[in-house]
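Listed next as structure tokens is one chain, alone, in the form predicted alone.
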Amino acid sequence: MADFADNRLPVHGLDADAVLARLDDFAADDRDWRGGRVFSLVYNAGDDVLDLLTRASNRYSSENALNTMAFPSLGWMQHDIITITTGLLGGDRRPGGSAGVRGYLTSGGTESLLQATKTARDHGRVERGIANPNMVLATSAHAAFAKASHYFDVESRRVPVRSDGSADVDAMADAIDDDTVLVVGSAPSYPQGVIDPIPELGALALERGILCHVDACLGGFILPFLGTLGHITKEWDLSVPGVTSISADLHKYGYASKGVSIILYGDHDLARLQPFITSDWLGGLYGSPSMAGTRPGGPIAAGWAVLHHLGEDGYLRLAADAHRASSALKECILSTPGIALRGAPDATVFAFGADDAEPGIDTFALGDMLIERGGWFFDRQSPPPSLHATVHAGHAAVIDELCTDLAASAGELARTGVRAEDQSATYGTI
């Protein structure tokens, strides 16, 4: 690993090759995501797509989407991304079609969920006079909602999930009161890959007169194609009655560069609550659609480019590859003594670990051994102790090798009873 001891600004700058060489040195201990060894954080659609993303991003590496009057191309690309996403996420199947749907780009799923919460808080203030808002969501809903709760002073009411990992609608109904501004569903949830009962949550929101957000940040760019292929039959998108907003990350199964996400609102009046606008300073009218002021043009250009490069047939091919790889890994887990799936995952994201019915394997020791045996990296999560797998198209070529190593590792741990010294589970780091 590179030496960071001399962290002062160099008196004399290095030439470009020397700087790039140091970057290569820094990356020596990074995980091999290009080789399909990482089941988290990065989504790989192949070298040709990576090359396109790099070229598109580089063309807009200096442009700033803060002001699209200066860079109208970025405004046009954002509009095109939002229009395409509206069609994918059921906006054109709402009563009256997509005419009322409005949306914005954000820097990622966390920011989209922050915006959904802030918009719900403001809607509760304006339309219902709520001073102390709360939102109701399952324990499987993303941690970003806890951040939103902290940032925007919206009480978070977490409700335990059912045995299959899905949101318990009846328990969520019991948690709602007159100050509830938002009900949340996931499609799918991050921890166990389960699509919540969105039609029931939407109906609950309609009955109580509150907003309903679907967090499809993880599934928004694969579930539509898995549906076309016949692998998903659940209803989950903006076409579901009662769903008022939805988010999807283009940099996940859309295979775009980090970071670009989309949040859509089913009603333009609701969407108007998201942007911030002021003229209360000496610099003129300031308006921003999301948290950031300056917004890099590179991710926007790369997101637009990959949508038009892959097209529907490309995304169907990638979804088929991801589904095939995830099905093979699930089957391997189900057929390996001592380990089991968590919950009832619906798509290509799931968690697994020691089988409670057959104690003997330590889940995190299994994760350690997979790293040692083949460099396979899975996020750790808890409770319960689990290894998390986000399976994408880039894993299709190596999944058989992983299954071999997984079965061998589980067998060795069953014999030896080795436990991991580190039993912590970390999703994000500081």
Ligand SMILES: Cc1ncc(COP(=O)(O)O)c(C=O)c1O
Given for the second form:
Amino acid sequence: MADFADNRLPVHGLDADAVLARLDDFAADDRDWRGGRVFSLVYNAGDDVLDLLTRASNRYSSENALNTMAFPSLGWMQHDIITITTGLLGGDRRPGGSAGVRGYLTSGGTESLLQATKTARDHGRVERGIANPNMVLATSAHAAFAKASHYFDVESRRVPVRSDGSADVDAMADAIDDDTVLVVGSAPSYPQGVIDPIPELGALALERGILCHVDACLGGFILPFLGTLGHITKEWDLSVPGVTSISADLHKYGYASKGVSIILYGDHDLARLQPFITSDWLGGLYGSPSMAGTRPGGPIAAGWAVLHHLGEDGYLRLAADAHRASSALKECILSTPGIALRGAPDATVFAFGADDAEPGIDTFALGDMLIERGGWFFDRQSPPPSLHATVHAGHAAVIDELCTDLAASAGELARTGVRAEDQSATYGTI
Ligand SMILES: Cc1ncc(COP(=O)(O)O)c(C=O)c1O
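Beyond the form predicted alone, can we have the form predicted in complex with the named molecule?
Every component of the complex follows; first up is the chain already shown.
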């Protein structure tokens, strides 16, 4: 554990090497994501991409995208990222083409979902006179929607998923009323990696005159390539009738540095509801497209750089690697007695744990043993108690070693019946 005993501002500053050495010390207890041990939070496309991200982000570490008149390069890069993303997420295949599609960069998936919810609230207020809005979403939709509900006073109506982990469209239809401003689908969902029936959700929204947001924060930069490779056939993007907005995180399967997500609206009048503009202070006309005021240039530059460095063939190669690794891990789970997959995951994200049909293994004890055996880190989640795996291209090299440790750990726990003392499932920071 890092020693913060003297945590006050040093009277005399330390030299840069000493400060950097301390950062290395602090990191000693962090999980080994570079070695492919972490199945959560980090996406790794290899050392050459990491080096590019560091250099691009350093180059723009001080520039501020709050004012693109001062830094037009950041305005231009954002425009380019949005145009590329529009093509990837089906904007070009909308009836009438991409002419009406508009988008913004945000700091991450959570901020994109906050914006989608706020835009829906404002749209309901302005266009439909709704004072007490609600949104209808599956229990699998990301926790950021709960945050959005809390921040913006939009009642959240969570509807249980079907046994395969997908959104139950009929039950969601029953939850909609005259005050519903937003229907949500995930592509895929975080907890079990399932792509919701987006065409049915879009049709439902269209029929009732409600907005429909697809949360493709997780899938937005891998599903298009898995589709090209023939691994995904479901429809899930902005080309689906009734879908009015979509979000995709460049800092997930886009393999960018942290701090960059994209939200696209299918219609520019809807998109216009997102930015905040005021002149009600002494500082002049102030406009801001997203939640933050100051917006760091580094993530934008790194995001732009990685898109252009990898290109379509790079993303196809990474998607193929991630798919191969996740298929191998799923195979290993399915063939190991006592453990099972949760739901019917579509892509490279899934959850697993004790097989209900063969009780015996404690899921969280399995997670603890994987950490002990090989430093393999899986987030815990619940309900039901599960270990969560986000498999990326960087895992391809280590998946066989993991499968050996997984089978051995499950075998040992089946024999000993050891249970984890700590049965809490926390994802995030409390
Ligand atoms: C489906 C989905 N939506 C939204 C988010 C939130 O993204 P962020 O952590 O970048 O805020 C995540 C994060 O894992 C996610 O998986």
